[in-house]
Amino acid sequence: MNIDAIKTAYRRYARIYDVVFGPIFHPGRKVIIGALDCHAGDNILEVGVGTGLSLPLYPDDVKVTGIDVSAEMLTKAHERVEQEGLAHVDAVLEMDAEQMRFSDNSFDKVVAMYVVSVVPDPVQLVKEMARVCKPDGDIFIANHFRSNNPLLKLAENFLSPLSKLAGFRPDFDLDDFLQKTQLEVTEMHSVNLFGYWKVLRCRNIG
């Protein structure tokens, strides 16, 4: 993986992407919401925003900026904020999420849904995140990692060599994750189509 790869996979996906991948990823994206446990006055990044589909589930009364390497992509969350006036949302904004533009402790909470196998380095987008996290605030990821299916395991193994076009790694492992970024996990949940992803609820203690 690569961000060329990346930037190259989501320009073919801008276009489909709301109706190919929002019925699938929804239920996700409502957990980590409502595990955010927002309070008024809260300002919360999402890394990875894509189209901006998570955009109009967050509270009217926190403050919300959403970054995204793809500007194919960051085109259609703008129209999604203009066309359903979402005022809560401070930003969108191209940005490179292993070399934020942010402040430390810029944020109370930062959100990553169905990106850290996309990125190129995972471990450096954790230190980001963790970074720009106030400390003792939490950080959300959602994701596919891999499954312990032996079949399932199968396939992702043999898909592990289309990363680069898929725009994502099928053989992403959990444990090996948690490991690198020694993430302090406090919830873990199941989410999605047969709960083939995970949502991760850890305390940030940078």
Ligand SMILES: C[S@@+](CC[C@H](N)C(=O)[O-])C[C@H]1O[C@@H](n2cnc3c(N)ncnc32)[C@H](O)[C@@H]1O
Contents of the next structure:
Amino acid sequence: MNIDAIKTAYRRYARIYDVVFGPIFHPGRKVIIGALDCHAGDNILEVGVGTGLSLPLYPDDVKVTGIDVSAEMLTKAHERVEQEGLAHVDAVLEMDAEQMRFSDNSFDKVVAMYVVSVVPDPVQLVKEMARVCKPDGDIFIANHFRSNNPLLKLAENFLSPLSKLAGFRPDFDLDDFLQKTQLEVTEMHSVNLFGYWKVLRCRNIG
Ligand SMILES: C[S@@+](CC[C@H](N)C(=O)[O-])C[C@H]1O[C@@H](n2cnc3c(N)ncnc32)[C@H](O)[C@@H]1O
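Now show me the form predicted in complex with the ligand; what you just gave was the form predicted on its own.
Okay, now the whole complex, with that chain kicking things off.
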């Protein structure tokens, strides 16, 4: 997986993304935003915001910034912000989440929904999320992780060589991810179809 392959994959997905991945991922988006425990004035960053399907779910009294590397996905997000009059959305920007232009400690909460198994370097992504998040802030991640079910594991291994084309890694391992990122998970929920995806709340230990 490299950034060009990701941009190519999401250039292809942009037009159909909301129909194909909208409803199936939506319960997880709602769980994350509920778990954010937002307070008025919170400054929230969502990395890999895509077409902005989550943006209408945030409360009106927070400030949300969304970033993504795909210009085509972001065009859809801009349209949504305008059409739905989402005044709590501060900015939607084209930016690589592995090398963000934000200063240290800029955000109260940093969120990645269905992104960690998509980026070229998930460890660098988490490092950047921790850097821009305030020291006592929270990092929230929703993602599919490799299944423990032997049949699903087989299917994930089979699909693994197609990662570049598909734009995500089907065999992304949770234990390996946590060990490499040193994330301190304080809550974990299973979400979406068959609980096949997980929502992680992590304390930013900077
Ligand atoms: C599966 S989509 C998820 C979109 C959205 N979060 C959702 O809930 O539907 C993954 C998104 O991550 C973006 N992405 C991949 N690598 C990225 C990076 N390094 N920096 C920022 N965005 C990235 C892709 O362009 C794509 O829009």
